[in-house]
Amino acid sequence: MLNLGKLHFGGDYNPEQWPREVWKQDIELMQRAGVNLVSLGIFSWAKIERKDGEYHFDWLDEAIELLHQGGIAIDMATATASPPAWLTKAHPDVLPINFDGVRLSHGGRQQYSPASKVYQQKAAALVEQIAKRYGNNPAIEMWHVNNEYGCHSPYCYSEQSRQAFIEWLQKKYASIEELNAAWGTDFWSQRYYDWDELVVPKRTPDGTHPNPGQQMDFKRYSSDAHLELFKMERDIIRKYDQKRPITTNFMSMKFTYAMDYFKWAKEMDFVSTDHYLAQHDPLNHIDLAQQADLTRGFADGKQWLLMEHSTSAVNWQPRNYAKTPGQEFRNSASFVARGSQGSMYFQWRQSQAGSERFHSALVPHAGSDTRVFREVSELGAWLKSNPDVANYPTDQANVAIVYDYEQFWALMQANLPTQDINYAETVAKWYRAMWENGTRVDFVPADASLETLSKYELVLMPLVHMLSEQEERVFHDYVAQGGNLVVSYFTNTADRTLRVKLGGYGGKLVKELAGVYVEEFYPLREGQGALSNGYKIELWSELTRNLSADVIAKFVESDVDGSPALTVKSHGSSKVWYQGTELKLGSQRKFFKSITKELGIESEGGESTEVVRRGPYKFEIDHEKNKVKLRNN
């Protein structure tokens, strides 16, 4: 558990990039800026272990002591995120192999396969040395395992990965026949008779793609394989430190999908995350709010911390726009309002060399006499002056959005009704419509319990393509107990093996709860499609018939004119709305506004202003006027 009564402020510190005379300057500047925590040693493996088994801690000891004397706490990293050159040269099978069968080279970062026994052994040995040396060091406030798992090489298609995948499958399936049934391997003569016949889903002949069920299981395996690495390191640290909390930084970003963070969060002492804006988007503060709310959903009542974001420009977007004056303060305030226990950055001092030398930092290339340093110092003072905020969680919303990484994985596959389905974009549109209406939302997983769903008056289900029978039953029970649903098109089309549910798309969720029978999908042609009530649509229409719902709008100017597109069905005091198309943003806002008004769900803020409550504190953030107000009610 993180320390209460304190909001953390600081970032990644890499003293190994600088001569020692700069280190004391760093401490003085940190004190001026109000920094109280730094992440240390994240990419230091090559500096610590210079040859196999030859460890050097003198420089790290000195840096830790300087920070401790300066009153700056340490988030101690395990340094395993980037194996050194001596390791990959001696053991090239540590390096991952990509989808096309090409072994990736040393020279970037995360150049390891999670299935590599050598990597596992060497990483474990390094963590043992670090944890043994610093496990009782009073300067350490928390532990930071690896870094951004799965960001750069989430999947490895090597022979050792194939063997690990088979072992994972043997734990999931009782027999090879059960696997064949789950994957539907009688299609295209893909049936397996022996476990060793199984392959990883690499590139197949042109115009074909690996088995959909196999692809899903490989993504599940890959997330689990990386999680096992985290647990390995965590458990080593625990031998030497039973008190300080341990985390690894997620990447809660719109198009980051490879790790199942709802599952990962259960293994964390607290959740931490990194978030970087798409700075070309003038409304990127809405994406920031979405990802902060999503991270709070991962945490599910645990504390969470923004471990990395940027003071200004990043270095990896096509055009790396700098943040505008005051923007960073608003960004950090929004994260804190939504539950972060502070505001941390990559990195403290902007690098002179290396791939990220043009990535912004708290101390930019131009030094401390800069707008960036003055603004982060102002933020540091503001966080320090409001420590009591850390004692309260963000207030729960009345509305929840179902979010599930497996839906993301399924809808990335080929051979869907249209290539234009985009899970991340649709979820973002639904969130943005609510944000602009001033309606706050939380995020819950698709396998949420009835107890969790029952906390919310309204649950939104955008593109929840797969549900097991048990998961589907929970949503039925939620409605039976007074809950309200909005169900989108292409929801509950398949079970968790991607096997299509027969007898009308959407299964019982759509036929019984929504009262709609979906016969066939009709992706919209260019210029096609509208609704009878004037709402604007895109991407999708479908041939439907009304079973027992009230029709709000029908398709017009399409191939399915007259088919119900928006419906609502009452179940006693509950209602289920069905949205059989992709509404354009303005229409999505109107649709949601009509629903929340009918249910009496209150809104605050909207348009350019967000209002978030955290215990007795009320955050008012005006992104147009560039103002942040924090009120203690």
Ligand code: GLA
The other form holds:
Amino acid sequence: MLNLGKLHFGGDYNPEQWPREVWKQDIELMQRAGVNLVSLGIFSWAKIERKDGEYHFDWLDEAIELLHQGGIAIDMATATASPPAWLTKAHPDVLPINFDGVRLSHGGRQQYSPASKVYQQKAAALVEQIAKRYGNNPAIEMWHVNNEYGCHSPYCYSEQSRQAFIEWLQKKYASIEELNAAWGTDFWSQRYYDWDELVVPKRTPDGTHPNPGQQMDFKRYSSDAHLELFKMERDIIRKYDQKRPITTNFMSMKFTYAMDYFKWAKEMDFVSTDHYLAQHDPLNHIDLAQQADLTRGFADGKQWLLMEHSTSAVNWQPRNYAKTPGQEFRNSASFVARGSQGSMYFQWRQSQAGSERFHSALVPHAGSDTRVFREVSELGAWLKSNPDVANYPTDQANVAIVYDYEQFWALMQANLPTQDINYAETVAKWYRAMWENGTRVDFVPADASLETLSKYELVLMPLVHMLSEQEERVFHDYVAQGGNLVVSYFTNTADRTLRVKLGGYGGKLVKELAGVYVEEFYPLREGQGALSNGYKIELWSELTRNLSADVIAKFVESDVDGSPALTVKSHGSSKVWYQGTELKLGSQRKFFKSITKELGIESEGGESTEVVRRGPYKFEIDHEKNKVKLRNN
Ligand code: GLA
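What's the form predicted in complex with the named molecule like, now that we've got the form predicted alone?
Whole complex next, starting from this chain.
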């Protein structure tokens, strides 16, 4: 994976929304603000291809030339993110069909099914034109394929999608028998005898839900179907440009789950992502840090690029609060500290028309004599004055959190012991406890190799509900080689087909490594929620027997009083802690503090300050005092 030599500063540039006089002014203002990169053409399909096969590049040539003359590099988009009206009118089956069987309409964006052959052909033809025309253009620094795959319509339930899903399943399963076994189709008469009987998991009669294995595979298929689109575009670009790196912008956000980014990242030259704050949340800097760390995980610890965030308010939250003075600088510094090669935005100039006209930009409606423009220009200057930072990846942490989109998918399903399980919230709470303790963490996938896990003193496993036998073995080997684990309730309860592992929940990981036998789940009732050591808990308790662990605390306000709730088991120099419940934040902080202290894992900062290093550079960001310090030790 590439590390993109320099720190980038700029954003999405949509000159097609403005008359030519504004373009000249844009270049001048970009130079003033220190912009060195813009993403061009992301939503330009209708402007480039005005009729089927009739391409108009004159305006784009002109914009590219202006930028190049102005010394501003281009992140060239493939323009395939929003098919034009002429296309969906002529070929309505480009449009996706939703869960209820309704065909979605033209008029928004991303209105295409990944399974649509027409979409695939027309997108490929467009990319071919763009890549051929600009493949050697010196103004281009990198390529931006499509935009936020899966953001608005990750799933399509059309007949074409059914066919594509069947083909995907045929590659995965050697026979229909193997599929029946994996999905457990003897339940409710769901057995399939012929591939063509298979359906996409659309709405089923009230009170019922499609087969769990079928749902999982459909989510896997959907992520792969979009990934195939990315690969198709990438490979076309490569024919014409063998040098410049190719990316697509992820959405590393708390509740974004549809694309399996750990898998996607392997196909990209470098990882880029978008991130938007929940601006009503005064602690949103912790979410920002988490998502930045997660993105660094996708990038396997290497530098990555923040492709979009906002200079101030967005336009799609219930109340779109503006950023407070200094906040944007602080936010950007945190992204850079955590490995971003700069700070890019949506978008350069605030739109005058269209549904994003009240979304902030570098140049607001009010012009350049504004707080926003002054603050972003200050940031541009700061990035420019610290070019050497780009040469160092963020230092590796000593603690890793296991993160896995498939767990997200599994735990979103209905018919679990409680509907209150929330993968994103639990991971965020574990992260926050560590952040507030000043303990840095990295993210690793659930199928991480032993080599990856072995880089960490401590690995945290929140709600890692499914593990294959092979994956489970890696965690055993990690402990055997001296690693330490914290395992949560409902972890390793099932294999990757969602088939439950029998004989004490949690399989060998919980029985042998944690030394606990879990018999039965007891979601907490209203008013319950404490442990014998005074820790506060929520959501979950379980009936357990201690096999060979040391009990740290038992349930005391629950239906299973006396059952072990928190335990630890030693394996030589390694330790495995088990949490048979969901600790509240304050208690989780204490618990993690005691563990990191015992393991000698250092902490720095905490409470409201983050301290992060990139080699010799130390970033200290105080979110309460609104201060950023960057030192070179
Ligand atoms: C996403 C998109 C952008 C824009 C922003 C608004 O990140 O990629 O085109 O719509 O959201 O926040």
